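The form predicted alone is given below as one chain in structure tokens.
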Amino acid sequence: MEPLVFKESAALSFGIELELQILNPRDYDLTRGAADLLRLVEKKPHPGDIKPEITESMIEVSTSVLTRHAEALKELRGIRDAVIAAAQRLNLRIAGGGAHPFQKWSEQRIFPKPRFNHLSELYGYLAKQFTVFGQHVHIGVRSGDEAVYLTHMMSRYIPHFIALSASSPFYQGVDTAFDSSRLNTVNAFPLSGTMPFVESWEAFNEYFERMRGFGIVESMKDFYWDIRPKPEYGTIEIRVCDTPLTVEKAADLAAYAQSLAAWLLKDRPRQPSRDVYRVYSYNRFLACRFGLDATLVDAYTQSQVSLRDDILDTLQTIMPHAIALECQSALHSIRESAAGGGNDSAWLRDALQRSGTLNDVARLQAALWMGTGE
């Protein structure tokens, strides 16, 4: 078979993709409405594009390639009003979120496409558990040999970008103790986890050949990894975050990946460890029970550090970067969540203070990301 090529793209250009709630409006619940959505969201033109996920009550929107963080938040927005304006004529309600607060995944169904139908048949109930909801962030870079190197340097920060966008507190009708309990999900997928530890494309395309051999994987799709070269766009992709609350949030995060992207690849301050991945899982796990209170084993230091310093050390660091990309004020904004303004898990526990019932706290998240000031 022929080897994976690498498309070269735009170095530091992103973009970014958002799983999303399908409710109702009596309880707020999940409901199976994206087939309706989507017939009436393809009748209008709108930018990016708006497709199924694989189950009924969810969407998936997506960015087309950006440069900056103005342009993200103008493509966002205009998306999230083109999502909004279907759902209300269908009288339904859109939420971000990491996971729906009281949903019961054995009342989901799989959305009709072969490629969802392949992966309930072959992941059993796993397919529909897998309701729940993350942001993607890709970034281009120039080469497949960049690409590996970025995806190990990322692996660093992959505690930064679960603990700022952690947003599913709640999980089939309790209070899970973790800031993110979706990526608990993910983790149940035999593909799940990390790129090996190899240096450069060739050596990643020999394994792949191996794997693809074996009869494991068809393509770059069957790996659930938190962080995976993407040849067929020219970028990696960060897989890790929950869908935030608010599109503003979403492209802060991108903004984010993109500054820390720049440091990694034109400053070069550091080479790929093993010993990333040696901590990986323990910093993984800290980060999505604790978020921002989380502390980080530093692999380069052989230390422990809070991560909520770590991060924000990182934005100092990674600052003349983000003014180059001039995304300055999405690194402001990430500073004071991480300063201590909270991530969206505390929000919508405070939510749940407030409200008292998770059919408010949902309501709550629908009002939020549709703008309707419930």
Second form
Amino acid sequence: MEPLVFKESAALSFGIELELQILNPRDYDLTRGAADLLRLVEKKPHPGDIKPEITESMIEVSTSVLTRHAEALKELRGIRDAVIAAAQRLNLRIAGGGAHPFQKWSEQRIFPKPRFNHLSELYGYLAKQFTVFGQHVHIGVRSGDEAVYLTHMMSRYIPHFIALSASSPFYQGVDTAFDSSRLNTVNAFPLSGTMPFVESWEAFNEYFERMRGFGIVESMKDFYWDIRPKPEYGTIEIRVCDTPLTVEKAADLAAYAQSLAAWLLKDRPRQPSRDVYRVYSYNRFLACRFGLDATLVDAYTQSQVSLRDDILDTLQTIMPHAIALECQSALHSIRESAAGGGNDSAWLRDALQRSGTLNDVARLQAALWMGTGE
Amino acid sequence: MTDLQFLPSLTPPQGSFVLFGLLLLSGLAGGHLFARVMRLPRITGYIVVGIVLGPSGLEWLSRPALEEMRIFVDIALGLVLFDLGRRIDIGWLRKDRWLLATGVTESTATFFAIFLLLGYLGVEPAHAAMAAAIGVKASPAVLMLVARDLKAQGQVTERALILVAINSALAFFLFTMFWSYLHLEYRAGWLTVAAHPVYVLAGSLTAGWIMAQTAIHGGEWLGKRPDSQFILIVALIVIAVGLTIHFKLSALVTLLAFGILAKNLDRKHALLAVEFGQGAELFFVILFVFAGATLQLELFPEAAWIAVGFVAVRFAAKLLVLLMLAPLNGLRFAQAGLLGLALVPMSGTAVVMVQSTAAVYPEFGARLAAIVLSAVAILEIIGPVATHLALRLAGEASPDTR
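Show the form predicted in complex with its partner chain, please, because up to now only the form predicted alone has appeared in this conversation.
Once more the chain from above appears, this time first in line as the rest of the complex follows.
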């Protein structure tokens, strides 16, 4: 079998994928609409790529390869508008958010495509439970070794991305007390978790060959890791973010990842540490559960840090790189939410307070995404 | 014998209670047989039970007994029409103008197709127009309930429901107009001709508006409690049905307007999308058993072929328009075809329309009544099956209803 070849790509280029919810305008439950929506969208030229996802009430949109925050914003808005135009003709609503507040997973319908049918057969109810909506950020790197290094270094910052993007406080009709309940559904998959602690692309390839030899995986797609190298794109893919409630937030998060990667790759401030993975699961849980209010364990200093302070410190450190990448405005928005503005989960809980029902929360969520006002 | 007066008489038990219960049981059995054993819609089972028990069948259900069931039937229709109205999104009609245009074109084409066919067969124009108006209407009850049973979601389902609302409203409008025209032909005063449709339409819309406002303000006052709002809505539906009977208004327009306005005027989103659930199911069983029982199959032999022609022309007209307008509606041709199939069911209320016309104007002709009633008979039996098939083939039925 062929070893994985890592395709070189422009360093610090990036791309964004967003999984979106399709809702009906009556009770704002998830509804079957992906096929009709995609057919209509494809009739007109639009930026980016729009694809089906595992259930018929989800679609996935993705940008082209980008280098600047402003481009990302422009392209995401273009994609959003194309999807909204099609949705309006079909009387469907589109919403962001990491989970639908009250859908019943058992009622979801698998999108008729061989890969999805296979996943549904293999994973049983887990496949339908996976009706959750995430943002993936790809960061371009120049080599496989760089990808391995960056993956290990980014792992330390995974709680930042979880807490900043969290937008799934409600799941199956209840407040889960988590800011991101979505990541809990990922944990159930056997190949979830983190990349093993390998030190080079060669070592990674050895690991991959073994796993392929065992017959456990066929391609990188079979690993559901929080961060995974993506050799065919020449990127590392950060997969822990909930889909935010707006495209602007999605672009901000991508800019944060890009600036962070710039700092890690250019300044090489630290070396990968096994300790990061020793505290990883617990930190990840804390970020999911408490969001920005979490207190984490810093593997490098072996001390407790407030997640908010850690984000604010990191923003300060990476700001010179952000300025070079022309995305300081995005980092200012991130600072605002870390300093007190709160994340999307806070917005959603407030929406429930204001409106009284989870149907209304879903309605407000869609209005925010579609820019149609209340 | 005098000692045993506390014992009931030996004649079969009569009265609403036993009748209601027996109809439920027999409908249940018929529905179960059709759905579980024959894989057909339950509704068809209810209708067949009605036919078997009714005056055209074993005559266990006499006409007076059917009249006693009327109140349940009216409530059932009220629930269905309100629910349909609530699904009509005025914003959608505004954003996608072709949707409304399609509804109007489809209705108009159906009208003229039937009108021309009947004219060709020598039916007098005024009477042909009346029959054609009746034929425009598809059945909201069948569409709503088949869609609900299949948990159908998608464009064919959504558009079929909007189109049935549009063609029901237009059919009503045309029917009332021609009814007045008949008044004129039989020398009723001009005032009757002009005032009757206006009265019915304005009265029904007003009643619907009052109910919707009451619902919205009631909802605001009660807060977002599903159980309270459920009672509020059902109470208002029952009152609305009562008002239409008392003031001789159109139940269709009143309840549809109530639903549409309750959904579209509720700017603060005070009303919840309450489900009627299993309680409503009781009424729907009675509705369709009743619909089956009122079919007059004895008329069938004399009008069979013309009725088949009526059915075929009606289907062809709807299908053709939908296929032609498919690209403008953003539909695939297959979807448009299935949409046409979904609209096959004809409303049981057509029977009432024909009977009431024939009663007032005997000249309307037994023959025309026979044609329309035979067409209704065909469509009541194949209609639910057609809709069921259409939504399944469109891939819109939930896999777990298979």
